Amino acid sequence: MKGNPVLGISRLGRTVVQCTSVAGFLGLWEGLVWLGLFPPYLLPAPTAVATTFVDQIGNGNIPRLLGYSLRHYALGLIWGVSLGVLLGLCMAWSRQLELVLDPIIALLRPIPPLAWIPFAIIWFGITTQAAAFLISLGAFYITLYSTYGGVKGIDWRLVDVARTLGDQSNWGIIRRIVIPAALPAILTGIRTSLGQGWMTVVAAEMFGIQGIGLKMLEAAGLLSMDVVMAYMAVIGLVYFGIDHTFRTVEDRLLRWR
């Protein structure tokens, strides 16, 4: 049987034929726009987006803006995050818990994050903490649900044999056996949060809080399209580098696997 031939490409090879990928993408989205076949103020040109970012990282907007939206998105995570591991801890390891809170959950898991700007604007105003408050709640899901799943996908078996040998404080065994076996998924869970919780600051953002959502917003409004390109890309690379230091970061606390 033949192998798969893309396995036989070394890692420059690949590099290479992704970067010639984009080049074409590139090369194809600029003649596209310079035969007409779509407006500048439709579609604009990869130099004209190219041009506009650099001219917004040299007036200071991007650094500015940039600054603002990931103070939202740091502390809606952490509000996210550490509440959704601390739950889906709880609920694994109680069952009397899951079966209060799981019914509740499941009412209100349905419901997006931006059906919560009403209340976002009422209980925290125009302010970082409703932006924030939004980007809690899909990051919260997501890390409760890998959480939840990763504590009841252990084998039970290591915690009785703690008790076995005498350890017979669940906090002990929570912290020595039950996280370090469910910590793979909940560190999917976590690196699925960071994107969901970045796809979702840009909407949090355009009902009047500073950052790169509403920048967006203004500038669609001024159907100054080259603007609203150019931080996408912004989004784009911020997340990239986001995700690869996570990455990074979760290699090395899983190199025991």
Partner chain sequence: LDKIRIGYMPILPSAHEFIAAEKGWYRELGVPVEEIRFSSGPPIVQAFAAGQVDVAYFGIGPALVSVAKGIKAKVVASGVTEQLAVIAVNSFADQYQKEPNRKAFLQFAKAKGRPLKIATFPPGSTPNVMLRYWLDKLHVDPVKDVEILSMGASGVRLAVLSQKVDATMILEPIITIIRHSPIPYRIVVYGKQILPGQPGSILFVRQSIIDERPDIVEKLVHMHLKATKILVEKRDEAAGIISRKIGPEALPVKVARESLDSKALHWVANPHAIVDGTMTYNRFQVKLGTFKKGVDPKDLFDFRFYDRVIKAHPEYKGY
Given for the second form:
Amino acid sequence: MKGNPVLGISRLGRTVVQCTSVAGFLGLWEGLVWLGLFPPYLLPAPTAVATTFVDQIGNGNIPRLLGYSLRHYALGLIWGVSLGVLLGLCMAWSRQLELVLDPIIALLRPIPPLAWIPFAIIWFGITTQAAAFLISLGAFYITLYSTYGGVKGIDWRLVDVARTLGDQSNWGIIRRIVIPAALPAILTGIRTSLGQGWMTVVAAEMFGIQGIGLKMLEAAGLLSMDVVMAYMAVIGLVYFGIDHTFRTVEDRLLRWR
Amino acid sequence: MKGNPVLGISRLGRTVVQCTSVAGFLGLWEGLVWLGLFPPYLLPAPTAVATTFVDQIGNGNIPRLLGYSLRHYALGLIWGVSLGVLLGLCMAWSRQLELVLDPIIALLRPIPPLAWIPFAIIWFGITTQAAAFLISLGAFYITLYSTYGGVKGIDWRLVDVARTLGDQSNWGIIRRIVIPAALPAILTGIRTSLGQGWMTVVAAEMFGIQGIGLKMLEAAGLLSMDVVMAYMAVIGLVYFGIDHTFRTVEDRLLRWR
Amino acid sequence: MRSTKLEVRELSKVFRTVEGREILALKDINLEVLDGELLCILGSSGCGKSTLLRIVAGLEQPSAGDVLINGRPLTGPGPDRGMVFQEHLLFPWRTVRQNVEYGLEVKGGPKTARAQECLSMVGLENSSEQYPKELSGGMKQRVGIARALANDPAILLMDEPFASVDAQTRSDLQAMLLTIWWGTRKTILFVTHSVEEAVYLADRVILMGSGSGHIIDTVSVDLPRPRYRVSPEFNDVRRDILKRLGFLTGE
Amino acid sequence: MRSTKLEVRELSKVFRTVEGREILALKDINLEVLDGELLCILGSSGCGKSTLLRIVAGLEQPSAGDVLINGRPLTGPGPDRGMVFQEHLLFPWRTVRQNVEYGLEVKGGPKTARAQECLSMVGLENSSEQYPKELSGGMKQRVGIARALANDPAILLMDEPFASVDAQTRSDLQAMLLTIWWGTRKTILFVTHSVEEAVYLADRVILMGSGSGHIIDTVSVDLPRPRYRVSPEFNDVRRDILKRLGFLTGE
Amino acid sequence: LDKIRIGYMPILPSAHEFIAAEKGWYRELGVPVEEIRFSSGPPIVQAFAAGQVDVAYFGIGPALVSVAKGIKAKVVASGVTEQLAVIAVNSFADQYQKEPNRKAFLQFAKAKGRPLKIATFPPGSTPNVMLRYWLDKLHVDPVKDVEILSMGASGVRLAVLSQKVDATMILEPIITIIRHSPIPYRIVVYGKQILPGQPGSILFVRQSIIDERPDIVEKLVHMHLKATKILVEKRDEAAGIISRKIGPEALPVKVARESLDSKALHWVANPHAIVDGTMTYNRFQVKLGTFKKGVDPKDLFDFRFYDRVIKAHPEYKGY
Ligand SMILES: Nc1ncnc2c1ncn2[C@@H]1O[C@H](COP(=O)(O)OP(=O)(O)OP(=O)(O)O)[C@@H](O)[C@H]1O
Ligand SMILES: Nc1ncnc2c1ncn2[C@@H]1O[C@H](COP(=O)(O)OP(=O)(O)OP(=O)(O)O)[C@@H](O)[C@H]1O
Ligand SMILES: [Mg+2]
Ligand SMILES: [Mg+2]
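The structure above corresponds to the form predicted alone; please give the structure of the form predicted together with its partner chain next.
All chains and molecules follow, beginning with the one already shown.
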């Protein structure tokens, strides 16, 4: 008896309601603009945004700028996640390392990645590295602590089982028990990093690094709010795609759950 | 048998190791600066940061700017969290509302709060409201979905129990069963919002809204990196305090767990 | 002669799964329970015991047939029937006392004295300010019983309440239940899949067929109380029931 | 005459809690287990049964005393002793087959054929590609047994393996265990707190005192196999053990 | 030296850079050139400090910040002077026209119930310093009597065009863009009325490049003068280039052409001409507390390249 009572509604019915709901929302919005209640720079019409969106794909802006942004994103995530997972494992496994590193990380962690922007710029300039640095910071803390928590929280009796089955070496236990048992937590950490990282990309680029974020700000300076919104749509769509893909991978890896 | 093997180390021993570790880290950093390997505008010495920190408290800058930032933060959180919790409850309770609202929210959610900056400025100007809007967006989505998930995931058999004990009205069940049962999830959502909101405050202020974020960016433009770092320390300390306080409240509210 | 407290007439229940398949959980159940009787319903996993109890509690609608209480048809859950669940299902955010007070709170009016009284009945007067997580499995079941008793229901529905505690605790709880039953003269429907438990507790045992959802037999247990589990008479009744359930055909 | 497989000499175990309190879990345990014997250890909750088994498995260090296997002192966990746990403790991310292959994988060399063989022994040859979450409680325990058997250990240590399955499944598993034991002639240490289970399975039953961590008595069960749970002789042994455990003093 | 990185902003004072790039003059330098775009001066200072930029087109303000913080670099030429203007909402402009002093600000605040909101570049940038200089001259308290909001070029445009601020101290082409938009704002004062001879943008070069490759620096100064000549004499051509470089959607050719005629632009390349103005400016920065002490002109200027180019090419004399 899980979930609240289900209305007798078919799969098709659901889809219809959902589409109607979105269509109604967009229609209302378009109507508001048509009524002339708002100047288009305060609220561009959905149709205008759609046209601009197609234009910006046609003139190659979206693919090009998205390319830059994804590069920042990928680089930052790769660094942040690898370091985070590695150090998280080590800290959960070695009490000594934990004692030494934990206070330093606890000291730095409350500073949000975006507060490092000035230093990112002064250390790396207005470059891919600066954006990647900011993204990797967030991903690092998140995956570090999720890995650490995941390893600490595994059912340690499974390690006993492995030992009775003849598995004696640390590396054997880490590889065959600790990592798979902590995998759900690690993957959750990575998924959270994907979300925060994407937000960081957009914000970091607004400080002058080529990419979608900068383009949005520049368009806003021209009061081309349809362009701003077209890029918001790009951001949303790409994130949706990334999250969806990752969830599929995650479900596949954790189908045993 | 939970947790990995504990080294025989006393409470006092732990504290000593932790302090040594932090002191070592700061000492190393100070040493690097003293050796003249980096000019102070690339890496200010911890002692310089500490002096600046005291100065900025003395001249009233830190209290004043922190006041602005906390105002943005509090306003944004209050709005975002109240709306999120309320709508989350309604959506989890009413299948109709869920069907209508879910697709619209799912459409907007992948757009990170900071991507709304241009619209925040154009709708609200360079004001407290603009910052609060951005913060409330993040808090709204997070608490909405955590509340929704929390309610969906409660043990619905407890509702059966309540009914056999004579509790028949929806409002009685929501008040006495659904909310307390979903409280852990709701509080987790609020805690996550506290973190993301604080990051958003700092970033949003960098777009010209008075507060700590702007001050950091201005100081960076003057290459006063000691000031930047002093404000990073403020950000870290305040967040640490907020998080710690909330966790205490949370533990208290959930002491039954 | 004792009056009929509860009557179940031609009761059937069909579940429809999400894929649209139909599951016949109960089929043509007829049952009469006397006022103050302690009736055990015995059957293996999935035979429909819980479904029967949930229908009587008003948590589930029958597909066909009626349930009458004091001759009046059932309309839904109500404080005249208390239910105790196998998984205890205490409200974890409420203390022991607050759990027991739940029904009284809903009704309104004074509650602390009555809650304390019910807690005494189950021997937990000293744990009233603890949270469920701090209790052992046996104590949790006691709270579940006290909570169901708080509303002073005429009928107590118990769904394998002692299935997940260890043997020693189980026999303690059984003895306690008999004491309470004796003291309050409630009508009790007690579901179990342990033959020993049924023979130890029941005035009458209803045997349900495995997987078929219907009653295959009824056995009256006429042993005097307190019953003694290793006595030859006890063993005889146990053996008789096992035979009727078809377990001892190989002998 | 059969040789001694396992010898426990003056074994004691003291746990120190985080607050520094000492808990005496085992006190002066002496035990000799013959090759191929099926020994049950019977005692109530907290009497130290699991601790004893964990020490024999090499997962815990004794505070005093020795454990000898084939006359040689123990050095740690090893593939010569297989262990089966109450909570089944399967690796949830591995399929049934991969669970059983674990020990063989650690050792290196071929594994699939041996895993399949062990799965056949427990009657699960057709579920080898399923994940633990897809299995019923009884099936999980079977996999746990197959996994322990895969290394072909001389000694099988079983810690209340059937405590959390329902009665029917439990008796099926008991029968299966006897078949395997008969076929492989392994030495088995079987921990339980069910008197009935001990009498049904054991060559010899060790009774441990509740809370004291020592052996209070040893009972040989000389009933022929297959044993019949409701026979008067069975009931006699059961009664004898209950009496020695002090349960029937009130009679 | 394997490449030269040049930082610029999408505003007219960087026009020399646009022309040099568009005309392909950089090929003459003999090393590859990387152009990096910034939204305001302070980020260029940071990038300069990070060693990510070798040559910068920015204001005298950021140049002073850099030198004061110990970055080794020199001003080798001036770009524009007196390039700023204050634009404000008509109601304030009217008031200020009647009473060009603090009263205008107080009147506005009284009428609106809040102080005048002025958007400009961040502290350390030339517009920000000049705004404060102006307010200081008028005895206006920069904290109580007005609200100063600092942001990058896009932010200023967005804030002004959506009328979220009442005024701005800004430079071309944003001045012309705002004048072209239908919003009720107009120019209140020009830079030259605030500080005559006020230094504006400059060409700033890292010392290591001056030391290692003086030939390249000389070529850069030469290009700078050539570009100045085009900006003054061939405004139609220059407007096309500027519009292309900033982005035609951001700055249509027509607007670019008009902004070249703006009264807020004086193309002055001669670094000697801005020394006095710079020192006045620097003294004000010390007064503001940005620096503890003033900068020595010797640490800031390097006139050799300008002098050498003028000697070799007398046709540029006067720029
Ligand atoms: N909500 C439901 N939807 C579909 N089928 C159900 C539902 N509830 C119960 N069933 C089915 O009805 C049958 C009877 O279930 P019930 O829970 O009453 O058995 P039970 O006798 O209580 O078993 P157990 O001893 O395991 O508790 C089972 O086959 C079960 O799968
Ligand atoms: N790691 C430990 N640290 C401290 N005390 C322990 C530890 N393991 C067991 N004990 C204590 O040792 C005693 C014996 O525990 P053990 O688990 O062996 O009992 P058991 O007979 O297996 O009980 P059960 O039937 O409940 O499984 C108990 O009092 C227990 O609390
Ligand atoms: Mg049931
Ligand atoms: Mg145990």
